[in-house]
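Below you'll find only one chain, the form predicted alone, shown as structure tokens.
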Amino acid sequence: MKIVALSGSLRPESSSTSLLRALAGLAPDDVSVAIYGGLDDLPHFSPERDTEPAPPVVQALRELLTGSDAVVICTPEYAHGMPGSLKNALDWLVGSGEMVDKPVAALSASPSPEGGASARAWLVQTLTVMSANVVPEASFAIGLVRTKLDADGSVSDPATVAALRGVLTALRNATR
């Protein structure tokens, strides 16, 4: 099983990216998790720019997603929404179809007790419009995230580790 993981943060050491690294580390041998690192390289979306051929960095993202069985997106929350860079990436995928019926885990992480629930709601709404298969059992908000990570960004909270394992199980079940 091939999973593509998208962090909504541009910071390499962000909580969202740390959670995706932890998820990749928990994956069994028959599951690969590729963390996409090109969010910052995508051009600003505009329908006039969405032509064939697509810009090379956009085409590379589309091909990565086409070759995947499932997707995990972890977003931080900025101003009660997902970051513009993540929304921009999703805008590049709206009309091209890579996300149609694709099983997706929609996660949010925040230092607030709510865990970025507003950002996650925006993410789920956008994915639903894109006809993605948002898997409820694999989608949740992670509150007080900084208390769940140790100094090197590893997940130190057993409940969060269990929840991330649950993401992998739910996505596997959704691809069967």
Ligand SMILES: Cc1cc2nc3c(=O)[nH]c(=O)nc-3n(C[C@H](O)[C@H](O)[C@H](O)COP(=O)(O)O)c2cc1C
Contents of the next structure:
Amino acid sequence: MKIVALSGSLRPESSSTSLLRALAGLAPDDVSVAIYGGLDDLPHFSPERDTEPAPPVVQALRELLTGSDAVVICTPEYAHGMPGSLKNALDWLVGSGEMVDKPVAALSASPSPEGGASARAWLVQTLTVMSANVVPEASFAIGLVRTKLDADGSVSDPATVAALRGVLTALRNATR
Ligand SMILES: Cc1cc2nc3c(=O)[nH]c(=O)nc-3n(C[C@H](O)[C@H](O)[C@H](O)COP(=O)(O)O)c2cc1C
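Would you generate the structure of this protein in the form predicted in complex with the ligand, following the form predicted alone above?
Below is the whole assembly, all chains and molecules, this chain first.
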């Protein structure tokens, strides 16, 4: 199974990205997790910029997703929404269709107890409109995230490790 992981945060020290790295580290040998690093390079979406061929960075994202079996998105919450850079990436994929029927884990993470639930709700709404297959068993908000990460960004909290393993299992079941 090939998984593409998208973090909604551009911060090098991002808790969302740390969780995705931890997920990648938990993947069994027959599962690859590629963490997409191009969010910051995507131009602002506008329909007339969606040319044929598309801008190379957009094409690269689309090809990465076409070659994937499943996607994991972990988003922070900015002012109760997903960050604009993540929404921008999704906007580039609305018309091209790579997310149609794609099993997706929709995660959010925040230092707040709610874990960015409002941003996650918006993310799920957007993915649903895009006809992605949001997998409920793989989708949840991670609250108090700073207490769940070690100083180096790794994850040793047993409940979080189990939850991330559960994401991999649920995505595998969804791709069968
Ligand atoms: C502009 C801004 C707005 C924020 N708004 C929210 C919010 O609405 N809800 C929330 O739980 N956290 C909010 N936060 C805190 C982020 O959840 C926190 O900075 C988080 O660690 C960012 O994720 P990251 O570590 O993956 O970059 C906000 C942070 C910033 C910078």
